[in-house]
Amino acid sequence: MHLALFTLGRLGSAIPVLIGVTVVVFLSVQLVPGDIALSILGRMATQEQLAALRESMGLDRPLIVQYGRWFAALLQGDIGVSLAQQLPVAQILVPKIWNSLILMAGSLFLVLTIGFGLAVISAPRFRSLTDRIVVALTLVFASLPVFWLGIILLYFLAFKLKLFPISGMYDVVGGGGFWDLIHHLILPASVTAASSIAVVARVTRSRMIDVLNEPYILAAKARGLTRRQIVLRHAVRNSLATFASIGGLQIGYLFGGVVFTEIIFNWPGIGMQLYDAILARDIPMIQGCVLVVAVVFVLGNLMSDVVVRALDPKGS
């Protein structure tokens, strides 16, 4: 009962964040300087055709009123029409979306059961040389830039070794399947996922570090508990809220991080979706993209904040 009004409450609290975020997106497009007009028809056109296409778009009106009729539309479903494609946006976005949240949830995978896991090998070792080891692989983790890492990566094991396929979801000729599709994902997902195992690494293992050193850790010890059964039983058990808070913050991250890594590997999702747009100046486009990225990031925050309080024995 407790958990189903805290997921409401949080759920409430989210609608003013969302609200905030469409009136974020919609500005941090529309001040970009540059004539959107003179973009779509060419600098061959005429001051009568450009003012004609700026009063058809509504561009004429102030900034107040185009915020409100474009967020009219969007409770209806309606981002826009796609200036570069001529089609909607939501219908050239949907498929787009899906295949950033298979390679989103594919480096969210790997963050949870690498980060996690090198959490429990170092957190009872602290100070040990495997310790160490540890925190320099997630210091590593955390310094390689993502475009640097995916074109090394992209380099030795799918050019050179040809361990992988260079790019794409699927095999051109032959392909498709649930097996194709894994083996295409496992380079895009490494990259992406690389920095934030080293948060949910690092951040885990302080957490098991404090369990491990609080006074009932000592009592268990005395009662003759191998290290085995104290880290599964304590300090495993006493991570987990910190663990799924991390965790769950790397959902809209990786989700925004997936637009470095899809340009590397040529994956169809929204961020190649975005990349194309900017370069067309597909103001439409540009907006479902950044906005998609935005809700999805609120999204995983509140499914995080929802985990950790059923993972509260005192909230529930």
The other form holds:
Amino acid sequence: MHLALFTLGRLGSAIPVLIGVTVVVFLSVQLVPGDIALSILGRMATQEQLAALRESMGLDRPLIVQYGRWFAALLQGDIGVSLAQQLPVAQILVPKIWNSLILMAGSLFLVLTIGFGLAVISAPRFRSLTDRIVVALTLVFASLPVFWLGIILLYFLAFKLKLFPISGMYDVVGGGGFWDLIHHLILPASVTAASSIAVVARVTRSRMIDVLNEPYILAAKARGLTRRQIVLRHAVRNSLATFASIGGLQIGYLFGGVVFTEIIFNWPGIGMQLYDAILARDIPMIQGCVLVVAVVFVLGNLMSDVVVRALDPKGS
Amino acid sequence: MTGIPTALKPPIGRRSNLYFVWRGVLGDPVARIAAGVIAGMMLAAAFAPWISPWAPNAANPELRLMPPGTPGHLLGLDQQGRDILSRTLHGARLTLICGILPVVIGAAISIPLGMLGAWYRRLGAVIMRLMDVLFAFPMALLAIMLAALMGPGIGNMMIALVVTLIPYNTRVVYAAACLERDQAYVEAARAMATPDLKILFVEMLPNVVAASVVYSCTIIGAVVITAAGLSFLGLGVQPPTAEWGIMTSEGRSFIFNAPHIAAVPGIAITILVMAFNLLGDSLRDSLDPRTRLRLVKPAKET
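What does the same protein look like in the form predicted in complex with the partner chain, given that the last one was the form predicted on its own?
In what comes next, the whole complex appears, and the chain from above leads the way.
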């Protein structure tokens, strides 16, 4: 099948999933224990305030009508009004989405480059000292809780050694600009990426070891190709599809990790906004954050499927 | 699996899964160490009240923030002057429970769900589409959203984790059950007019359960981290209860003058998760038809 057709097909199947996502996010409000209006406004609320809130959120209507209204507003970019800030959720979230995407992109870059690099270094040297060190490192890193790694690196690298800034995206005084951003980005992006790097390196390494045991590698050796040529020409190319699919799977883990790193490094993105919303019990904001991340996640998976497809030699 | 020489098939066919678990996991020194670490932590958790030098919430404000090595307090004291070693030992209880229990409950729900889905194809289509929707949420985020909306607390956190785990385990069970569905023994049972439910839960279940158990074991490590993460965010275990996620969270506020408060519980989480991951990998390898070959003793001539 042609790649464009495949992409269209995947887009088509993503639409019902996205609609399902909106249903789940909408219904999730039903999980809030007790009277939603009361839990939003608190015990001090008067009967009039409660009635007004129920009216404005449409809480007195049947669920299906509520969903219809909510979904219609959603299509126009209206995710609701933040209870804590009294501003439209969408308006608050748009700049945060970009900040989170920057952090995500930085992490994904590290995951793909370092993860692949470790596999290329270790697989051709199967069971050598280098290989064993890589395996041991990936084992430890795959088991590190992201929130703990963040705190510890913050202490050692930012506080003790002063190699990186402690928080934020830019310096407050004289900040701004690309290199200032990169300087602030390295630490949170590395923390977010750490366990995913380990997973990508492990899976790609074992795929590459399988490839290197194939008869055609022996044939290539017999033809007199150097190890370097064999690795670059055969092992790398035949591991790419596996690498891309495990790399794509990491997007979800990175989104989970971003929530924690943003809180620890004070990175003004969706994760920190979500945390603030949780503390303030700002329900429309929690819904908005989750909805935005889920949509980006679905689209990210779609892109990674297309890339995997394009890289798979057997695919087309 | 192609590539397995036919001559080797009969001896493998007669070995039970338990045989491979036994030889694979206990024959692997790394897995033995991992199992030992987990057993040790479980024992520490079970006997925490008797082996802890102090009570988990007994505070000595005069010694607050003191580093590891303070006389009588091997791992130091926290921001309220509570003994970190004692809190870590007690914290193992909830950390282990929050990591393991949701996986067990999730599997108990996923196994019938996946099997019924594989058997009744229309129902299966509905179930798997529902799962697709849940897959559209990053795992940690779905758990965070559910726990946040239901309200903080250990019970709600468990429910959130179970819901988050169901799609993953159901997919594993569904795939395994779809393979079993077409086997000859199922066809034979059908020909004998065995009731559907009996075929599913008497004939097929033993063959499907292995896949779910292996998957569950490989995911415990991730669930331990997610559960600790939820407590870190204030959504799970509540202070002053000792649990490794909340201890890390409390230590975060004092990271610059007393880094050991956050360091100790985090190291404990890492060791536990590493042990679960190693054990899970070993278990998976020992039941994987592609790698289990090496576990069979050189076949005796029969």
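This is a predicted model, so every value here is computed, not measured. Positions refer to the first chain, counted from 1. In this text, rigid core is short for the largest set of C-alphas that superpose within 1.5 Å between two forms.
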- Rigid core fit then Gln49 CA moved by 2 Å or more between the two forms: yes
